[in-house]
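Listed next as structure tokens is one chain, alone, in the form predicted on its own.
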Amino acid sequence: MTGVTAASLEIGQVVAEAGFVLSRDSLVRYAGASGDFNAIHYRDDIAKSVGLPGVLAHGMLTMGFAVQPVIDWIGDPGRILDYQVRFTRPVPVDAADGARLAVVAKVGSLDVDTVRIDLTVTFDGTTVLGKAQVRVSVA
């Protein structure tokens, strides 16, 4: 992000886009790292028994993937001042095909030293994270 200032950005400007594929392996690795071994994240039968369409991605894993394009754009994760989302839809992860997330990061508001980046995170054409916003230092 060398040389980027609030003055060099415009509201609505796309600053990053990315696609990510979550696999069942991704879920297993995340469960091991996070300690979240809820069976809905690895067993279809359990997920379906509680009314879910199948195995779901961990919400925090989805959140982590969603912010990555912003981190890549700014080049320094220490510039992230705040990151918040609302989990609005689950992300089912197919055993064979996984789940593809699409992320678009746009400038939502500008201040002298900070920029709010609004994320649109979709799976299968449906938004899965609501009010996903990253506040970034550009000072």
The other form holds:
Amino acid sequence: MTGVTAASLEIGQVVAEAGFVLSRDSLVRYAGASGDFNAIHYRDDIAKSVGLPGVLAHGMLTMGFAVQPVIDWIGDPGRILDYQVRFTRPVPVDAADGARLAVVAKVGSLDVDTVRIDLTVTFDGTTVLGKAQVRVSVA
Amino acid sequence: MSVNPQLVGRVFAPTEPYLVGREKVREFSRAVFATSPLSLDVAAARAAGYSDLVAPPTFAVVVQELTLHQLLSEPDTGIDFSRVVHGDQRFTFTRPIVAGDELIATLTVASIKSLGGHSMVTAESSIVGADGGHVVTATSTLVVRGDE
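Alongside the form predicted on its own that was just displayed, please also present the structure of the form predicted in complex with its partner chain.
Next comes the full complex, this chain leading.
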């Protein structure tokens, strides 16, 4: 237990920050773990044939890692009560250089025993998720 | 082709039970860069009061996917899979998924909306444990792009 209580937090406070580097290996690993084998996540030729710049990260992979800094902060994945995102921008993953993403988690609102954490996830200076909100139990 | 408006309110058959494997939780955890000991170390999970490893929140998509497959296989939906983009995703938990759970998911088409030539199909998959108790609801909004 981390001993986090709503009274110890302020709206706007940054509770966690982290950087993630995705490689093509990360996408293959996520495809296998999740069962999402859509070829736009590992084949440039297929991605380009449907009008994409190249291989993209799975949106659900981005959603999956973006909440991890919050879990590390609160200390227990079972304290996540609700988690939602909107996929607003694709994340192209270069075969050689991969893709670097940054996550900032801030207190959005406070209740008696829950707190809403708002995530900002950026790639190349722009956000890739909208309305990324995590409701966390702090009881 | 446009999305069949009569889909709204349709409830699909419950899926076959999905047994959450401990190594599957570890594999998924690594894939989403999870470092919580509760998702990787059984002793740590038990010390925190869980019966086994705790899955990361988005693991629920693995079970939800079985229901989305049902939806996209339905013959009369009018949904052209090649034009589908994942718009929104939400997970609402009663409790976390733990290794050893046997999960059953039931999809309901909650709404269909039109926006600028696109159709937004919202599918809610309610996931319950072997005792029938609610675990998590996974909600996806699928954007079906209209003809350009």
